[in-house]
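Take a look at this single chain in structure tokens; it is the form predicted alone.
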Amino acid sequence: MTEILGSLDDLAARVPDGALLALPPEYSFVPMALIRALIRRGAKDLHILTVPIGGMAADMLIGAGCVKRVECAAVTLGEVGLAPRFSAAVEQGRVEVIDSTCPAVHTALQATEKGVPFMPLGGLIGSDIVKQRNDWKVVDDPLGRGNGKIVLIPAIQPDVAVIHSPLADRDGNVWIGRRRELATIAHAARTLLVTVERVQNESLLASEATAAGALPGLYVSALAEAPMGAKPLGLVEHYEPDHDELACYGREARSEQGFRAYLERTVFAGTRAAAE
């Protein structure tokens, strides 16, 4: 059964630290209310597997010092420019950083689901990132049909991945619609945290219309309500990014004093004057 929690925090309580944790990409369902709940509670040693690239989420956590370890294909900002807090961590040797790409991060994943310790790829042959992996094994063709080298890529079980969904029902299952991307997620992970902007009474399940974007809640072990719980990213069809925002943390994070400055304003300032 899934959980239905009454706050951010309560949900945030079950990231352990330590763990090995799946941030959708930034163009999908990111839960930012999530993060900054994550960052409140001072998560520590954090491995973080963006799947496959990292934003914001992942580059405020990064700075907040939540982070031990990165697998990435990459981490940015997109048009902002440059991770700020990435960068800076990689600069000084505050991060591991494990590089991969984005078929090689999927196909990681899509092992785990289905059950198997790793999957074929191929495209990575002569690419020195073959090079540095020294988990990921290139053999001949097992088949022996003379199609050259594959590369073997060891499945990856995260221990706890979080999305944020525009519904979810009182059953727990939760809309994902055409991010078919959160599915694999959710499939190959031990532990999924969702929060949604609301929850109906309705199943999703119950009709046509709705039942064939909707993740069973099955693979859903807890969710809270979070309103606006992706901004200042956007929600498909629900709100748009928020541009002015984006740019202003693209600014201020470029600096630590003017990240933290960001932090307060953003993150620690309610709840702040709340303990006050």
Given for the second form:
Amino acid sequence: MTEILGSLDDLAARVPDGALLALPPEYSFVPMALIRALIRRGAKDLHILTVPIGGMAADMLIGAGCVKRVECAAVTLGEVGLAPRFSAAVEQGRVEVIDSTCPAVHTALQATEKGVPFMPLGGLIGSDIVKQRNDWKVVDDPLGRGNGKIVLIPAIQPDVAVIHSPLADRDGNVWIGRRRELATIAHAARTLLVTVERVQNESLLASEATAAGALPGLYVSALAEAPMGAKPLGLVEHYEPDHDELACYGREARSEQGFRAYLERTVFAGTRAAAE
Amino acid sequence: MTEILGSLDDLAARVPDGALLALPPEYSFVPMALIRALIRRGAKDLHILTVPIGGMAADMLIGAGCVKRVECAAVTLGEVGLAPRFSAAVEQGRVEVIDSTCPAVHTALQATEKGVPFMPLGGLIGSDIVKQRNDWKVVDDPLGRGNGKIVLIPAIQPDVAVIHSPLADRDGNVWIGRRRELATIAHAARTLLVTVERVQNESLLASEATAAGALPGLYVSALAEAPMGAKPLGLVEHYEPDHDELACYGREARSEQGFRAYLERTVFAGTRAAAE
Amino acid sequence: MSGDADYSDAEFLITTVARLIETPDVRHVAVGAASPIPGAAALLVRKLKGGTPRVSLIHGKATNPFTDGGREIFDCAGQGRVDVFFLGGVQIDGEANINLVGTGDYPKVDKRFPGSFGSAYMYFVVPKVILFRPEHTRRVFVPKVDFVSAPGLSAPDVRRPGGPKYLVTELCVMSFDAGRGRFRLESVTPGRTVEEVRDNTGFEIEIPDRVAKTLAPEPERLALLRSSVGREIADVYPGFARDMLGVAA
Amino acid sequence: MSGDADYSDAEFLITTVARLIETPDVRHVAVGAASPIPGAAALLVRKLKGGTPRVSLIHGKATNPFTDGGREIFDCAGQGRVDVFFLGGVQIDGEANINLVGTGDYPKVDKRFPGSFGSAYMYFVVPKVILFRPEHTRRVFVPKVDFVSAPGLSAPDVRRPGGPKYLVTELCVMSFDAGRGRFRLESVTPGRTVEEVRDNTGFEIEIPDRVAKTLAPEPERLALLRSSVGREIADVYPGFARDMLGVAA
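Given the form predicted alone above, I would also like to look at the protein as it appears in the form predicted together with a further copy of the same chain.
Expanding to the full complex; the earlier chain stays at the top.
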């Protein structure tokens, strides 16, 4: 059964050091408050999988020294520009990057979702990504029907995945709407931790209208309320991204010193104040 | 762009003789009125793919002589009992059966959805289904990691798929709710024909709540209104299955003669009367 | 089988199946279409245990948790998230092969049944598959099935975390030992005999020297079946609940 | 590039890209994240043609038709349902290889960029990929990219229904011929020269004897960009619409 926890810190405590942690993309229910809690708890040696693109969450975790390795199709702040802590850490060799491409990340999770050791994916061949990935395998058409070469992508099973949603119910069912990559992440991960704007009493499975956008509690290990928990990113139909704050991060995080000041203000002091 | 047609017969005319026709399972938005229109137009030599289980729709098409071959995980009338026209046609060798199993049908459509020539699936090995399928292939772990043998299921691309939904909008977006096998069918099929209880003006994509359960018009070739179009089957939250009518079908269709009388009453005369 | 007992055959089978479900490792029981007795047994266990295990009846409403379409139950099982599932068979043989397709020389069958459904997959991936087939005759329990919808045993190079664990019929409960590749008689329905089981089974089974009687339904459980659990069952199987448990939807 | 022309650089690029999109076989144009000029060009074509082709801006609201999550655009393209897509590159070479990862000796890069996104897939499956990279310098257009995010050419035993068809920069429009494996100069931006193109390109290109000037934006299209199409763009790229087209969200 899904546990409903009292605090973000309780939730953050469920992400062990060294875990393979899956993060949703910037536009999709990103649990920023939980990311800040993870940084506060001093998480270490995380292996991050961005599904498929990382943003501010990945950049902050990397900058805060929580990350050993990142597998990604890209890490970017989007309109704001490059992800500065990611770029710096890669250039200085402080984080290992495993380059991927968007559909390969989806495919690797779909393989785990389906309980198979791999799935094939078209394209890719001739990309240096394939050359660097000795876990991927290029094979001749295994059906022997003249379909040519194809890449087999091994399954990836995240130890933990984290998302922020507008709404859950007391049975642990969580609204994901049309962000169905979150369903695949949930199906594939060993543990799913969820923060939500609010928990309602009525079951999301009580009507077909809400069931259509619900992830069953079956896949939800624990959840906690975190109002405004995606800020400064947006949450569709709930709040817009705080563009000024994002630009401010993009600017300050260009230097190690600026990033430290940003963390101090928004992760440590900021949250301690908010918690009082 | 999705065409909005005036009649079921216009829609039925879009299913060519000989087509590979995908049908949704009994509990999932079955377009019974369109099936009756197909029988009225005298469709011939259809290859039916039941996704993954066929029911009254498949049984009626088979009984009416529209079907040359059926690929299925099962065909059954559920609580009512065996599918009588299916069983009779198979026993008399009048229809070719390609036996499958539920997840293999889903997998074959997912492969087409993903644009790959095959997908692997666990289990299966040792089943006589595999022995009979010379399109499926059992291979040693192609990753070479000691995962053992696995079955590769080739992609299936239906020529046409048909569904009945409660609701569409003028852009051709169609409500499928949590019946996401319909999304996979739609993504995989060359042509998707949809009947709906009603067409509304407001776009289903206008809010996240309805978008979560919507199939984009991108995949919808043509649609037509058909109120009560799933009857005598049910449509979740709209009407219950007509159990008496289903039992009546199960009884009458046990004999060729009874089935003919049932068709005459419900497909030919019945609809001619309703159209007046 | 009930004779003048104060419970019906259905109630007896439900409580028998329930006992096989309720081990501590079981977190999630899934039940396929048209399976009222296994479904009722799972709901009964959930009620007795205060909400654990989860029970998913794929054609239920309140009891159907799936929102990813028809493939979710298979994906879910493939992920190792389904601990118990039920299968039947037109024919079942001594190696626990099941046939759901038809009798005779496939593909020219004499009698065609619906088909294999998801058995060829679920039988491999669910750790505790309970075979449920009330009719205990040599027509069903044959030396060798005419068509293997799903095999009871697999070679070592085939990944198989799951498989058959029990067989429940109107006459008895058997366990299946994959290592030895055969069924073992565990208990016999009150009023029936080991000889009846042997006479009506078309394959060899292991029969211990002393065979227990299958327990009669516990009164507390009977009461639940006829009240709160019965109402949950009626949500999915109204006809069954009315006719077999005397509970209205 | 506009000088004293009555249109902006952005408007010039939008109408240039629009002309490359609008062939009769194009039913569906998809545009990735952070691509306001290609997005605007696609919306302009849709407006001009009365609703065809479909335009999917993956981060748009009204213009984002996808409901199957992040993988849908890739699945959709793999199904052959996307006819036009846009890619850029930190570096692009004469075989149309693109690099979105970084410069230097991978994995020890000197400068790290975001990553390959979906390019390693979309470049293979979308029939008309338009490379869009306004900056036309030898820093971008290099003899050989340092990292191939996605290759411009493939061996015959690799299924590749798609690939690069055009390259649009501030200086020119080039076409790419997969058979000959090289770019061909199609037209030069008004006010710029063939020599400038050659001097700023680090690889050989085919230059015909006579090279046309890229057409200036058609007045009717400019008017649409500044009104109805501009408002659609502002829905997705408010900053861009405000700064480049003078249209408020």
